[in-house]
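Single chain ahead, written as structure tokens, the form predicted on its own.
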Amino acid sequence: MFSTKSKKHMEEPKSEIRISYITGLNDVVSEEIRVSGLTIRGTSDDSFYVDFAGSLSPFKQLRSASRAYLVVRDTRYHPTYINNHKSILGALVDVVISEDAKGFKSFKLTCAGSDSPEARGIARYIAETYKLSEEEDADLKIHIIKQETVWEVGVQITPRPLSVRAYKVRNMEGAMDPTIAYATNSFCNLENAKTYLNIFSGSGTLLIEAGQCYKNLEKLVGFDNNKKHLSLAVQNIKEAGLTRSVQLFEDDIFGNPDLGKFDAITSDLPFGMSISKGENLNTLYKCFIEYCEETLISRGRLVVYTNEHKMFKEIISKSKFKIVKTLRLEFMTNGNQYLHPKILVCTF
């Protein structure tokens, strides 16, 4: 004689959160997840799976993650099965919408055979049940995908990716992804720092991420020689509520600006089309490193992000600095080209 669970109970899916990130940032993301008190239960490609305890709030605060989805996984959950058991998807949508009812006005369903009768049946269910319109650029993003032998049904927990920051009222072409900025700052030992300098500050992403995450910083300084970039940075910094905390200067690295000494220096170094000739880029990098040698305190951290890492390594090998850590990233640009930049952590 033995007891068994009811069929209904056995079929109840276990909800998880899938946290996706830029390739190469796995260690940074896993550390933020750990510090947040969450536990990683599994991995898949560039994602971590974390137990869902009933609230989406902790996951919406993650700064190193690109996106987060509420998901269920099972070998049975192909589009035909979900079309016949729509409540499985409905349960996920209910949770996501309940925490942000006004944030979702449209939806998009991504799955194999998106024009099939099964997929269309699922789409009609979402449209009719939740009064949402089906659009390409939608707020509620739903997917049914197969990963090896397991099907995953998921709903993105926020209308926009986690990497889209509220302070980004203005942007610039080629601007640094905020999750990369967060990662860059995480290697600066900013918990024990008071002063922070961002060279080639652009639209201010590195400065804002530092100011919002490390309240102990007493001096946040950035400079750029491009008036348009500085104007964008001023607007973003104001939106972030850091106008009184961040100082911006219009300066050129070749002018050797005297801004004092700093515990940490960061930079999204110009590369690619930013500089027209390789010789000029080489000269710029040499000047940058020489300036950092004079401006960074002893045992401070210099952390840079660049696609021209071979050139950077060659130049820095002849300086006082040594590279203590390297992260190789990979992501696709809007032009469907892969970039393989690196974050390099230096000290002396």
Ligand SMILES: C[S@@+](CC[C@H](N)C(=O)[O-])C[C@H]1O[C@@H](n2cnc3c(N)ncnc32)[C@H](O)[C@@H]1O
The other form holds:
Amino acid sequence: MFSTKSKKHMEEPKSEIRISYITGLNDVVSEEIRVSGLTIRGTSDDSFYVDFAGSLSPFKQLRSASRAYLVVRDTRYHPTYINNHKSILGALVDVVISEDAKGFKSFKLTCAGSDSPEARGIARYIAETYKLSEEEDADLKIHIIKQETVWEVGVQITPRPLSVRAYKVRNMEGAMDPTIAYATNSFCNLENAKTYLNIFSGSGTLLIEAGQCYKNLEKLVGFDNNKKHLSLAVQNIKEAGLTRSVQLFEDDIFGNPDLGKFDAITSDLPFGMSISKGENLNTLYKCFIEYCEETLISRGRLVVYTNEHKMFKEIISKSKFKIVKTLRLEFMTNGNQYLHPKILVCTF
Ligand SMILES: C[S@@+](CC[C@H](N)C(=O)[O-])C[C@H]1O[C@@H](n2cnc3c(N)ncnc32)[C@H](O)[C@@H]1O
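Could the form predicted together with this ligand be given as well, to go with the form predicted on its own?
Whole complex next, starting from this chain.
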């Protein structure tokens, strides 16, 4: 017979979902989790923990999250313990693989001492039990990490990050992270809007996120002055099933295109590499703001995303717009460089 105390000690922790996101998007992510009917139980660096109730589907729908993992946390779960109790990890892998049997062909184990006999024992178990090959760029991502005093054992629930969208058949250098595009749109009051304009539309990320999330929008328009970018957008928009709802134009902001008035305007403003050689950013931003003053309806929302926020703020202070909300983001580029761009919500 177990005493109550030892029985309690034998209890395994409940599975949870860890939802990770880009630094600065926490309010947007927590709101999306709340609207999805899920409850946040805890937080850690750029992650929320939510109860796992048996299905991964609700978590795969989240648009503001970068990644989601099925995890268990316990002070005992260091690699040696997991090597001796492999079924703890096996239970997580079973759930993830059972919901997408064909999606996983390879695995990667991330843990301290990944060459240790314990880690190798765990890797052999995964390879043999699930017939997966161990690879660097793998579909099934497993981690055993220590967070303060607690060990976390986890498996990413999808082969690719949640932020990698199925509609992105064509990628553009400098394209926006779709979770940031979702967040940008979420500040436009689009639930109550009918018309939406995306200036500097590039490969179409903002337009597609808006078209897929706000079916009430009757007019979705984008423009860009680069033919190649427009053709990438056409292909992504087609893949997203939005060809009939989105209108794209080849136009230059300096040409003051006449596209009508809009309830909301968004823009991922050109900066750094994404601006043509010789183009003056200050002149471009001034022209952009003047255009928005003419094109946005009164009390409409202008939401921009830029790394050049100082310059943008200076120009906006001389316009009829006021900034009503700012989100400071932080992430690392593919070139291992930290960026601190902002989402700025403006109205007049
Ligand atoms: C940062 S990118 C937008 C990326 C887009 N959000 C995406 O996810 O693909 C900026 C875009 O502005 C466009 N652009 C730059 N100068 C422009 C101008 N004067 N008029 C119109 N478009 C311009 C570029 O061609 C580029 O596609």
